[in-house]
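The chain below stands alone and is given in structure tokens; this is the form predicted on its own.
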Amino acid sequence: MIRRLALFLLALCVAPPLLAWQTGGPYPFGVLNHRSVTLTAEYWNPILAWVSARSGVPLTLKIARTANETTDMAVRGELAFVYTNHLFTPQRDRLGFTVIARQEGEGIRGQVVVPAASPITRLEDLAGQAVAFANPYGFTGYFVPYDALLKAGIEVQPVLAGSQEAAMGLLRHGKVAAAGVNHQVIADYSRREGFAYRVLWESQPYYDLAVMAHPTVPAAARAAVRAALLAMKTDPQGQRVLAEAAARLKLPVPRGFVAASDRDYDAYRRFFQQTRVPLEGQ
């Protein structure tokens, strides 16, 4: 009897704390912040408010200072939902997050870019030069372009800026010779900031970031959030929310959400099986 009591008390001590959504609290929704925290919040807060009202699942935006810190929150189990493409590395893939939707569009590509007036015309010209990347977790903003440089035998000096737009800021102000970027994010940045650039290299397309659910989120909540996201682009009020969000970032067109599954992201998994970029426990 004493032994059983001791084991019970030990289990209480080592049991993980209940997550917010397991105790009736709101469901934290993390967003990979390619842009500043302010711009990310201005874009996503109205979307999450609409999805919360439509689905009946209360969502609250959670963003860390940098994209990799937001990913770390997901890895620690602090996010019920997360908009990301950082969870397909070998270790994170085993966490059990499930893809429920993605933003519509042609997909994303990694690029290596330089200012339009730069004398650099080839990847080979970057040998020994400083090249900005978002952070060591970024897919199109780090892994894909850095992998291309390594496979081409071009050694550069990586500069990790923290976010994609921070890397673009370094490039714009002449702090680095080139930047590895997500083609969509730099196009949006260029329109908003009036920054002219040239593309030295571009990857194959990959599906855009996925909305993913933590494995402990109830199936009913996952289904309700998914249905609300997919309904945004056809519901008149949802369309207005998307249009206003796009206007805040000066995007050319609003972007709704479409259905997606885990299998849609197998190209990410294949990339990580053959990349030359060190995964460092990822």
The other form holds:
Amino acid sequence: MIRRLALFLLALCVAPPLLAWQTGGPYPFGVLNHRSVTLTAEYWNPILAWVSARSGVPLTLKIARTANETTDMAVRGELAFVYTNHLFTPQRDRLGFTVIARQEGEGIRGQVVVPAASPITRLEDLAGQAVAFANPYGFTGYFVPYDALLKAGIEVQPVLAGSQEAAMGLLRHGKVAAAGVNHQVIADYSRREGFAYRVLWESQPYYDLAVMAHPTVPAAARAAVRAALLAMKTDPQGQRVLAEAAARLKLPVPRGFVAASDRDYDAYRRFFQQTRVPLEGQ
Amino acid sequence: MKRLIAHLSLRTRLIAALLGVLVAAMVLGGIYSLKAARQVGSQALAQIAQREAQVLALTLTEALVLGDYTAAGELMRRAAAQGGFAWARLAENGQTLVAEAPPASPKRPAWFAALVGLETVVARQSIEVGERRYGRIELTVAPHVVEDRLWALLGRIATSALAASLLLAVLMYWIMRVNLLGLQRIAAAGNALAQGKPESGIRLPPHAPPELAAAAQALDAAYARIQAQIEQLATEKERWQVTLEAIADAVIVTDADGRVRFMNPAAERLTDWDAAQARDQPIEVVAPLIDETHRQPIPHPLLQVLREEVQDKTLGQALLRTTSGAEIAVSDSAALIRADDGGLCGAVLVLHDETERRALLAELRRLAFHDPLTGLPNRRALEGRIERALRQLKAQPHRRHAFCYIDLDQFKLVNDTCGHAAGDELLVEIGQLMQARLPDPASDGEPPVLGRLGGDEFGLLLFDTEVEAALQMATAIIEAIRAHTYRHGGRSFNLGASVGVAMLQAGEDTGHILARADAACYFAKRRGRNRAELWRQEHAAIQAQGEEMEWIGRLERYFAEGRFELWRQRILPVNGSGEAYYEVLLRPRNEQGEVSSPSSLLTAAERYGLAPSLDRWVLRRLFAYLRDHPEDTAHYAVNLSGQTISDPLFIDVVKESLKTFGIPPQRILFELTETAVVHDIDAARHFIAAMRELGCAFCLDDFGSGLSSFAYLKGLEASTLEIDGAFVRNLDSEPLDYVIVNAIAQIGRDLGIKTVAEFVENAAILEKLREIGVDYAQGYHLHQPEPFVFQRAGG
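The form predicted together with the partner chain, contrasted with the form predicted on its own above:
Starting with the chain above, the whole complex follows.
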């Protein structure tokens, strides 16, 4: 008896603390914030409200100040759901997050871009030049283009701006010679800000960010959220929410969610196995 | 109040009005501004609070989305520290964040806050992102935020208003200074004008407004007009004063009561009153008038016109009694003086001193009937006396009166040799001499009247005198004149006289008496002078003389009735060489239609000075004929009297007539008798020279009838000599005439002068003339006189 009590107490001591959703609170839904916190919230709050209402699973937006911090929150297990592509590195892949859906679209590509008026026309011209990247967690905003430069043997001076739009800001204002960017993000930025750019290099397509569920999220909740996400583009109300959300970000077309699985993101996993970019604990 | 306002100057009124308007505007502006400030301040405060809430919400949004309440709290505190709001609270899911601003130090005074009355405003703002609510902000904004701004605004407005007021004050001062200075100058000019010391040209300050300039111009114009009127009045006054002082008449002006207001110097002299003393005295005292006959005061004419209000009154003769008692004959007139509106102002009395005029009238009357040289009655007086005697004869036919026409002989000799002054002296002596010889009249008889008829002719009217006595009286006078010796310049002269006596007969007129006496006197002269002849009806010579006299009366009537005619008689060359021409003759046609001889007519015309008129008539008549008969190219000889060539204007008459009628001067030859030339030899020379220069020829007529013909022939440069008919008429039978005519013809040939013989009445005479060598002949044997035939009646 004493032994059982001692084991229970030990168990109590070593057992991880209960997560929020495990205590009846709403499920934190993290979003890898490529944009500002407020824009991200403006986009996702209506979606999450609709999904919550549709699925019956209460979701609350949870984002950190930067994408890296958001990823760190996911790594720390503070998020039940997360919209990201940072979790396919070998180390994070082991956290157990499961892909339940992804944002529809043709996929994302990494690009090395320069301003349209730049005299630089080849990657080789970037040798020794400063090239901006989003942050060391970014896939298409850091790993893919930087990997391409490294594999091409072009030594550049990488400048980490914090986010992709910050990197684009440096490029626009001539602080750097080129930038490694997500093709979709820079296209949206260019359309919104009227910035003309030229692509020096472009990667193969990768699926856009996935909606992933923490392994502790009950299967029912996971399924309900997945169903709601997939139904959103066909439901009139969901379409309206998507359209309004897209309008806030001045996106050309609303983008709904489609079904996806972990296998769909093996390309990410293979990239990380071959990349020359140092992962340094990711 | 009105009295107080009435005493305020224009400047005070303007300033008071301006201040009143400013104060009222400020009070009203303040009230309205306060209300507006309260309303606008409340709205502004609410807006500020709402804006602050929105700003705070935006500030907090990101922190709240991230769930970073620590950062949110810090942001709220920082926002509160900036003083945008007084207090703020964020409430979300039971969490509350509060931030409070540090105590403020309002810049506005407390009274202003109390006056504006703004209250603390609470604003609420919900923080939502993407339709998710992250919290609710409630914040308050203290009113001093707006109050401070209002206070600052009020300060700026007050400063601007003060500056504007100062500017307005300066502007008003300048405007008032300019305008009031101009007004003061206009007022000063008006006062000066009112005080009679007008100044021309009001000098306004620069930039004076046009109204003042117009007022000044109007005042200047008024001044100029008044000045001109004053000058005009002064001029008029001076003119009238000078006029009144200059006129000889006494002028006295009175008021409507007849009291003297003005006297001119002539009035002072006439009345013996000094004008200053006479002022306000009654007119009847200053200028008392009395009747000329009875020496009694008469109603004063000036008082009469004042009383009767008749415009003027002329009373004629009266006597003015002066202060010295003298009585002066005056003629007076009085007239009313009325104002422009017709009101009676007074009257004016004009007195004319008649003393001199009456003396002058008496002298004129005397001169009118007396000869100024001798003092004897003149011709008019004598004629009047004869006329009166003739009238008496009608009532007293038994009475016998005689008239003697006395003509001095040789008087011309004294006049020509000793001058007219001596002649006048002689006439006076003769007059006195005859006057002394006049008989004394009977006690109840009328004294004889001796008068001067003119020149050296005297008339004596003897009353109640028979023919014999009259002749004796005439003879006595002749003897007395002959006995009188006149001495002048060491020379002695004894004159004679011829007297014609005519008895007055009832029913005859004065002219007849004078003419008969004149004719008798003329007859006495022809009978040897120094004798008296009685006019008798049957005496032929005297009758002829009478006919001449009658012509005088007929001449004008014949002219008026067109009874004078032009005739002509051809003058032919004796030896066939030369060109015939005509002599123009004047013929009167009597009442019976008969053409008569002009001899008595011409003699009368010559004697009584009417010859020049006849000569001019003949000349113009002839020129009219020649103008109207261009086919007649003959030359014409025209006779002129001595009186005509003595007329200095006649030369111009000839020139003008020749020019007017377009007659070549060479066709005209003027014939002058020796008598005419002797009448005034100088005038004759001048006339002949002028005619020769003109181109006319000159013929010396009746040559040989005078004793000095050859002397005249020497100096007159005649182109033709007409031998007196007395030498031609009996040429065929009188050897002496033959010799004379031959001599004259020889002289003519020697001097290159053509000769003409008149009165050629038979062939024997013509033959003699041809034998002698006379150039031209004229007479009934050669051509009977014929009348001119005029184309137009009266032409």
